[in-house]
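The chain that follows stands alone, in the form predicted alone, written as structure tokens.
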Amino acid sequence: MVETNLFSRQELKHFASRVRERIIRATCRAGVSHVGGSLSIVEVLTCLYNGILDINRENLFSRKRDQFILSKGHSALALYSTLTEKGFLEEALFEEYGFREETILGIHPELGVPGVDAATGSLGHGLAIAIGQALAFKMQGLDHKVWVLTGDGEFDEGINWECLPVALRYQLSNLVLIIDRNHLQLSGFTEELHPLEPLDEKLRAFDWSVEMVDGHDFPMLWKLLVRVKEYRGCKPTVIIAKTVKGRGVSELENKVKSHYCNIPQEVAERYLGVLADE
């Protein structure tokens, strides 16, 4: 059973702020993009890695624990920042991100990085990988869950829709899909490019258990994740996390450019000042 009072809202908020600072500094230092999609999932990762997932320093490379798959692999910096803040990645390794050719920290998650459970990058495949892992757990009688985080633009990929009935067919109640519903993708707003709404009704049509939550509201998010963690029914679960791309930096929030922009040093300092004033 998940403890419901491991961290206070303020502690989670401070953790998330430190993760956001890491994301901005590393984006600036490495000269890479995808900052917006990294910032939008910080609260979700903060909750998952502070008590929802049964992960610790001793089982980082184990398959006999909850597994987490970041299907939207272009947001790997958010995962690396979270793992570093937890002490799972060494600071020296984190500093290599996007800087050294020989680093194991790829722009997308790579196996071999402590705490990374799947190599992702080609959008749409994370859910398929998660189904395989969840089915394996079920066949082995292991009481672990597989959590997979996708982008909403990622649902342009047909493989995700093909996966939904497969997961139901095998009654993978140990599978949790989290959709980062920030309404933006590389080239614009999802509803202008490839409309998803009514997304919740479409997912319910596949007979999944569907939940919706403010992806930045710690009390509501934590409460829901605990309930889903303890669920022992027969359906897979999908959580539509309503988020804001570029969350925490007003100049980037809900902006298409946050998907691909780089951050110069002087701009990074301004962004960090905004975070410090929160």
Second form
Amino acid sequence: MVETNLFSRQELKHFASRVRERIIRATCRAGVSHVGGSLSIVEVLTCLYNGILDINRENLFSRKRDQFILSKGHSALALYSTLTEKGFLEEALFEEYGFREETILGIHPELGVPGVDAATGSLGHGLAIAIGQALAFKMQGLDHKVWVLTGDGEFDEGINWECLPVALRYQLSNLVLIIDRNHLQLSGFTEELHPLEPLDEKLRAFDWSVEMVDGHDFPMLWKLLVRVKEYRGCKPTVIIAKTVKGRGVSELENKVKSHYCNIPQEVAERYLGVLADE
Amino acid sequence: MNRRDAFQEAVLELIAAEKEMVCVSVDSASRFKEIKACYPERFIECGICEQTGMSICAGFALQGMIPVISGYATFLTMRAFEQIRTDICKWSLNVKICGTDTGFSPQYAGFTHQALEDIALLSSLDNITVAEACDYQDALLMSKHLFGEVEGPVYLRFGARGKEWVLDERHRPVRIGYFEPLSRENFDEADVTIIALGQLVRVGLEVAEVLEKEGIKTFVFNARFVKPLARKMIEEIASGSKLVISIEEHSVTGGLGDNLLRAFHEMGRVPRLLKFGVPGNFGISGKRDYLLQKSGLSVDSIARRILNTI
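Alongside the form predicted alone that was just displayed, please also present the structure of the form predicted together with the partner chain.
Every chain and every other molecule in the complex is listed next, the one we just looked at coming first.
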């Protein structure tokens, strides 16, 4: 059983603030990043890495633990920030982001980075890889789960829809898909570019277990993730996490430009001051 | 027996030997019929979803299993090319890809189903082994070796269902990157070194017969591998051959011939080379023998061109 009170709301909030601070600092240092989509998944990653995933320093390099795939690989800065905050990535390595001529810490996560379980960047690969891992766990009799986080725009890629019946057919109750539903993709709003709604109804029609949650509300998010972690039924689970792209920096919130941009120095400094007070 | 039966047999043996094999079908279950019957838990059906199937293989391989995926070579290598490149080859994942119905073997199914550029595509990727056996026994040896002994991505080509040609002799053990010699001991005694791939090894041997009758000494290799090509062997062929012939049921662009040429070029010694393959990458509907003949891949046509060159 997961101790539901393992982390207090305050501790999670502080952790998330430090992750946001890292994202903002690294963006300023690099001059640019996929900052919007990184900021929208901070709370989700904070929960996952603070008690939901069975990952720790001892099993970091093992495949026999819960797996996490950041299928929206362009948001790797959020993952690197989380992994560094956990102490899984060394501070010196994190400082390389966007700064060295050559680094293993690219815009998109690659295998070889401690804590990165699958290399992503080309959208639409993560869910199918996760299905392979979840099937392997079942065949090997291992009771681990595979968690995969995709973007909502990423669901334009047809392969995701191919995957849904496969996971259901093999009753992958050990597979959890989280969709970062921030309603924005590279060049505009999802509903204007390639409409997805009603997304929950579509996913229910594929007979997955569908959950919806505010992706920034720690009490709700934590409660749901604990329940999903404990789930041992026969369906794969999808969580639609309703989020705001650029969350935490009002100049970027719900803005198309936040997909890949810099944060002006004065804006960054203001936010870093605010986050430090939290 | 057919080459496709051989890879299934190899997988059955490896499962019995407690290798963590798993078979991935993309509505291509006929290739895994026996495995499905004997070990249903080792069989996964993905439906007509080559990209999904390929990335699922990557997931299996990440967890230490040995996935074998099989389906039409055209769809596996083209529709799922990015998954092969990005999810599998970049990380040298232990995925075994068995492309079937290569070359003209789909016959009347036409250009959509005839794989004439699969070698060109996959041999452009680092870390993958690209190979084709010439008959059932050869396919058995190669599948056992490449699935059971070799870690890393492998692409093996196979033809259609049905009866296939079989070599009379026993095959030699498989060494990765090495061609299998089928005739005289020393090829530097030969006037023509014939390197044929897959089902066209039969054509290579028959061309050799025609040339021998004309007093021309030949040496025939069953290529087995397009990638990698063992440097030592390539050096010996480059320095010991008067004329090298490559024969393949694949586009003349990017196949065995081009890979050989590049290997010769890289070592700075390029022997005379005649490449025999399909002139373009788009096939047409028709009987395989007719299409081979139309492409200049009949025994007569190849022999005539060689005789004109010598």
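Because the structure is a prediction, the values reported are computed rather than measured. Positions refer to the first chain, counted from 1. Only the largest set of C-alpha atoms that superpose within 1.5 Å between the two forms is called the rigid core.
Q: Using the rigid core as the reference frame, would you say residue 23 shifts its C-alpha by 2 Å or more between these two forms?
A: Stays below the 2 Å threshold, so no.
Q: How about residue 267 - superposed on the rigid core, does its CA move between these two forms by 2 Å or more?
A: After core superposition, the displacement of the residue 267 C-alpha between these two forms reaches the 2 Å mark, so yes.
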